[in-house]
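One chain comes next, on its own, written as structure tokens: the form predicted on its own.
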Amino acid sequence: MQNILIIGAGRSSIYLIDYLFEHASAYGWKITVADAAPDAARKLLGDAVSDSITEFDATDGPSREKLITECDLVISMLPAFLHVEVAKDCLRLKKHLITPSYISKEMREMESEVKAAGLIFLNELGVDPGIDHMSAMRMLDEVRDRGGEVTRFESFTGGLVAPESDNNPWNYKFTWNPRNVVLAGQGGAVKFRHNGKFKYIPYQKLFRRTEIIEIPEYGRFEGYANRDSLNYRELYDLENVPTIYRGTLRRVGYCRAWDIFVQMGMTDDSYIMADSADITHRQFTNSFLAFNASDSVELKLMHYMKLDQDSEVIEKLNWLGIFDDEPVGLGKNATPAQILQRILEKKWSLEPEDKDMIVMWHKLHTLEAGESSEREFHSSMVVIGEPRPKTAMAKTVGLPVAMAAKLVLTGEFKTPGVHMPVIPELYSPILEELETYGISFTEKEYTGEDAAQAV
């Protein structure tokens, strides 16, 4: 008998949980499901696995200690800032561990002590990070293990609203967490490699500058630049490719209408607002305007912001409410992002029917062995949720992490070390039983006009 150990049930874990419990009796392992909220886990997750639910601080010590040295293998669906405190009891306990969350710098510091110890401590096994490493690593590998040498790498992923659920003129709903959404791009320039020059994007500009993708089937998006593109250099062996750049997808027109939250000042979070307790929609969209004793605050952000009256952006933002006399609602002490996003959820929210889509596109130029023009090659993934709880994004965080452990547990992986998916061993079997779950990749090379008219 093994013992899984899942510290937190959240959103995101319902994937994981069902396919645990259903390979369970397969391979003798007996499952722990630890949250804060035993009752919504329940609800959640329903009564087959009601009896493996307990009650559990993360933040208490003694506890987590308690429950992980009962255990072979940790799970940690918790945020990430408190990934490191689960995973230094995992190494002190000699615990395996996994998370789909980016390496943090302190997670990496533990890798020497980690091999030492024998242990397996597997991260970035969600969807970005996670799917995207697997599938794009492939792609790469496969150039190269046919002699080619890859000129240009692009890779772009995005947590939207599925056609059927389409139902608002941003063509977007809140899939995951919404202050994400509203903080994305802060933090410093992003940057990326462009022609073999380092290109950088300042947040300001960020939802300017965006890249027109074509998705057979599912039509046209838009990308903008995620965070710093060039850390993946060295993480995919592309440290001599002359472009480089990842980036976040939206439907086209989305961007040209976020920027104008970012022009406000809506998305900042540095500082508190003091009428926050009792501001509207309306007050808060004109604390950013000037003073005009006869214009609207619809003329004023029109005369601001330099945009039509009869745009698509005005559309848009009337659509929000932004405008309306109704309260936030939020309380005091709230920043602008915060209340920014409170006016964003009542409209942004998905609806209990509502589903989700996830869309992941990878682009790759190469220079094949013996050949002098290059070829371009497209990959695309899209998965359609289901309604809450079981969305796209919930399958696309779940499954990776599941099969990981699986392969953990069984000793198909055991390499010891802090990793994340970017080798064969791991990629290859994930990437493939996630097919057989309806999540899988489209490739197609793309020559002449074809490949002008698919971006």
Contents of the next structure:
2 protein chains.
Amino acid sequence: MQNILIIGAGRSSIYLIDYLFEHASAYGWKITVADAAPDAARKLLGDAVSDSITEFDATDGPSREKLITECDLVISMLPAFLHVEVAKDCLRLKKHLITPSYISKEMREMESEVKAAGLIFLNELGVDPGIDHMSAMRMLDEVRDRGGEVTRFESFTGGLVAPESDNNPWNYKFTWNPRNVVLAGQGGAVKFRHNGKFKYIPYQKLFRRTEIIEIPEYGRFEGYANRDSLNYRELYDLENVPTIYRGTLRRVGYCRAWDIFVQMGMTDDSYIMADSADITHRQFTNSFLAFNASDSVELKLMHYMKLDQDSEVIEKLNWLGIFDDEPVGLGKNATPAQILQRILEKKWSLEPEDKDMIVMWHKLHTLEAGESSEREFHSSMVVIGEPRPKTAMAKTVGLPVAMAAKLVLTGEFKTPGVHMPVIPELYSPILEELETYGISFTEKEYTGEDAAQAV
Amino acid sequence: MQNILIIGAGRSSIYLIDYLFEHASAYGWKITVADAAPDAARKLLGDAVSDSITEFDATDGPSREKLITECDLVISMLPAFLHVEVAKDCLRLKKHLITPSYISKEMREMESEVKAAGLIFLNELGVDPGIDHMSAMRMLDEVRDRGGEVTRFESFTGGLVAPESDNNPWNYKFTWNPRNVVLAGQGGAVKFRHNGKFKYIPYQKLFRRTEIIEIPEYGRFEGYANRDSLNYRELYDLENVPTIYRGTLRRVGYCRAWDIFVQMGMTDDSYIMADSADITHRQFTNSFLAFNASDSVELKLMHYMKLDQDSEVIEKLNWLGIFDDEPVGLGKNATPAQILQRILEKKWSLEPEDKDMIVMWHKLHTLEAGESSEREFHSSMVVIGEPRPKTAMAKTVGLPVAMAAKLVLTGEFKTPGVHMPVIPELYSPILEELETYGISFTEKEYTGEDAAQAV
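For comparison with the form predicted on its own, kindly provide the form predicted in complex with a further copy of the same chain.
All chains and molecules follow, beginning with the one already shown.
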């Protein structure tokens, strides 16, 4: 009997927990789900699991130690900043650990100790990071294994609303953390490499430097650049690749309209707006426009942003209600970003029956052995979710984590250390099993006229 | 005999030191000039002063203490961050202190101790901050003294090139700290108040929200907003004024062209550009533009920034040489802001015969006692400098400091505490004496059709 401890049963955990319970008897697993809100967890996970749920405060050291002592492997689904304390416990108590999150500096620094203790700490095992690593590395390794050279690598992921639930002019709804969407792209210029040259995009131009991407059966998307492309050069062993670019997917037209919020200053999270507790949508918008005793907020915005009154951007802004006299309703002074988020949540929240969609797309240019002109390969994955809580996000985050746990517990993966799934021992079995759950990539060599537009 | 110690004999000190030496025998002053580069100071200040100059390292505590012990009043012309250590010495050794710089948090926190010791620490006695405080408070106090109410306050200052030395399409040269010019407006949104409403301008729109200002005899200027307007509400006792706005002056057209650097990301000081040590102007510009194997850097920039090829903005950019194949010449990897500064310095540095110009402009709307409609008053100051080192900047920074020293040493001003010149006991005698040096304000009630454009 092996004991699995799952810490945190939030909205991304249902597929993870279902998978583990389904396989529990076959593999001899005993599962404990520890969560700060056990009643909510019971409601989410259903009766079959109910007895395995225990109330738990992740910041309470002694009770964390007690639970971890009793298990063989810990799966931490806590917010990323809470993984470190769990990891320290696992190291001290000699337990394996799996998280879906980015490897933090602190986690990375434990590497030699983890190895010395013969432990396995697996990270970045969700969808992004996670499935992006696995699918990219599989493509890249295939090229290198057949003697080819990668000359260009692009990778885009987006969490979107499914086509059947898409009923607004933005073709977008919040399917994950709204705050991350509002703050996207902030914190420094985007840096990437194109044909060997380093290129830079400042925040104020980020949403106007998009790439149009076509995904078979799903139509056109646009991608804006992520800040971290250059980090992936080392990670994916692409140090000499002349072009490397990572980005986030939206439906075409989103970025041009979002850029208005950026230009107006509405996404700023660095200061609290005075007297904003009882502000209306319209007053919020007007705070970023010049004073005039008679001109309308609409006309001032259109003039300031050089928008035609019949533009699709104005239609999108109108639909969101940014000109409405309705109170924002936060009830306390807040930053522009917090107020904008609240306004967006009124329109962009998923309805109970809505489905989400995860879209991932990679593009590779290669120079194959013995050839003199480049080939282009595209690979795409689209996962449509079910209504909450069985979202595509929960599925694509939870299943790889669960499958990684199985690899560790069965001894199929046994290399000690702090890992992410960029090695075949991890990505091959997980990608293969994900296919049986309908999470698969369509790869093809691409030679059409409609080549993706350059950034 | 009273001993004056001047620490730092940099480029803003010549008028200060000349003034003090001119008045030394009449008032019985002995003057010591302490500087890290005594030879440069001798060259700057001339033979008459030579014997009073002593070599001095401001960061050397013991020698600082020795010099301060021997004097009655210290004038610190050091870079602002070095004032604090001097101020601590002055407090311990019971000496008066004058600086031209903003009162730091640390200086403010010494207030009660300074008062208890019967000492006078005068700050913000240059031009901006300095003459701006004095001239604004004189106008504001006059209105309040006659029973009027201030309903709008605007204040703009600029350090520019004098018309007779103005020979470039930007109508601008560096007359002070180039780095501050490149980084202007960064670090957070501009916040101001207009007709009782709080208004916000993000950095990405700052240089497109300008106000056009006409100054008699000197023509048209434009002002962009400073970040600190709201701080001045308390300082100037304007807490209830519906409109308060401070800004920086440039010649018309500067801001629209500068905005291109902002939009491109060239003013970013937050990251080092890879491989930039040997970069050319053209390569630097191209780093912010999309890759294309054949399109020119010029066309890519014009398209990205939506500029016509015959626009004045393109003329300005061309003139600066941002498309030239010339190496920037920094010799090490640097931030975009550092590289841009170097490119600008090649064209915007003052020639030996060039003159600078300080321009200051205030606008007040008032509701006078017994009246129902507002009146508008403008006040402007223009000071044309002589070639370096006798610049308008040195004159307008140095003379108020020197005059304040005289007020303290003669006992005309004797209120202990940490002060800035927003009180009549300081601003009245200094503004009056400045007039004898040609530094004066032209005030007039303004009722023209060409009212200043709203922001």
